[in-house]
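Single chain ahead, written as structure tokens, the form predicted alone.
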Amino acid sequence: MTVLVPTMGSLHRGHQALIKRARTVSKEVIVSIFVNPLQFENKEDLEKYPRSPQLDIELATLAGATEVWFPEYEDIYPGEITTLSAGPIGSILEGKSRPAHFDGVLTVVNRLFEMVKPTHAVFGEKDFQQLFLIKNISKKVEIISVPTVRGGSGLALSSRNARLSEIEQESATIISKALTAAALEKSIESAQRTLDDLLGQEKAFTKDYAVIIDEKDFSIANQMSQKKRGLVAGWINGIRLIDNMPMNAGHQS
């Protein structure tokens, strides 16, 4: 068995958690590091994406990777690119703000699967919409998900956090605080109000969306939804941040 952990580099403890989970499945763990231009709608964002290849090798190896693979663009896309479509769910929420983003994600993941031919692949829950879409296209590869890894402040670990100042990182904790408070509410309506109210209190945070969805199909959750999740996205100083948590509101016993 071979387990693939696809990443874009700038590894941190969150990525290490994925690699450690992969090692529980197989002794052969390949970590790919490729900053995929197809999933960036903004060239400046692509250029500013943090890169730390030497540190990535060290962190991946420490976590248990048996191979750290840095494919070139020509390796992944040797000729004309056949882009996969993420479908309707790929065009809402994160996909609405980042057109063609998920098409790019699915295209590169599919290519990585074709090249490595893993039996399993590991992804984090922080990119929950991405995880949902990858599970939908994966026919031969078993997808393993790992809960979001957080810092001591509750902030979800992300490579983009490196672009935030200490003050901005403190401001960013409003996202996890809002989600945590919303998860304690007894109704979906009160959970939504809590999300909106708390996020609105942080002036440094510009909200894109804050919704509670049914995990089954990404529709807006209702009282009958078996599994509900709060999803939040927005910007601090132009840097996009996303997070999510399971919601207990309206749970049917």
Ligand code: PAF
Second form
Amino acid sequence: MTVLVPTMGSLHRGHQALIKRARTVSKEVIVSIFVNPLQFENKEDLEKYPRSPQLDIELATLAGATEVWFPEYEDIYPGEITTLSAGPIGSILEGKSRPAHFDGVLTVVNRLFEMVKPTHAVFGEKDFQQLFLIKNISKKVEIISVPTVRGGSGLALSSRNARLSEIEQESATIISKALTAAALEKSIESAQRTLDDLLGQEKAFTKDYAVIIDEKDFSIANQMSQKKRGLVAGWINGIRLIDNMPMNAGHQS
Ligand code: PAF
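Same protein, different form: I have the form predicted alone, so give me the form predicted together with the ligand.
All chains and molecules follow, beginning with the one already shown.
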């Protein structure tokens, strides 16, 4: 069995959790590190994406990777690119703000799967919509998901956090605080209100969306929804941040 952990590098404890989970499945764990231009709709974001290859090798190896693979653009896209479509769910929420982002993600993941032919692949829950879409296209590779790893303040670990100042990181904790408070609410309406109220209190945070969705199909959650999740996205000083948590609202126990 071979487990692939696809990443864009700038590894942190969140990625290490994916690698450790992969090692529970197989002794052969390949970590790919490729900053995929196809999934960046914004040239500046691509250029500014943090890169730390030497540290990545150390962190991946420490977590149990048996191979750290840095493919070149030409390896992944040797000829004309056949782009995969993420369909309707790829163009809502994250996909609405980042047109063609998920087409780019699915295209590269599909290429990585074609090249490595893993039996399993591991992805984080932090990119919840991405995880959903990858699960949908993956016929031969078993997808394993790993819960989001957080810093002591609750902030979801992300490579982009490296671009936030200390004060901005403090402001960014409003996202996990709002999701945690909303998760305790008894109804979807009060959970939504809590999300909106708390996020609105942090001046440094510009909200893109804060919604509670049905995990089955990403529609807005209602009383019939079994599993509900709060999804939040926005910017601090132009840096995009996303997070999500399961919501208990309306849960019948
Ligand atoms: O989640 C990421 O880091 C990327 O979207 C992925 C899955 C490695 C594809 O480039």
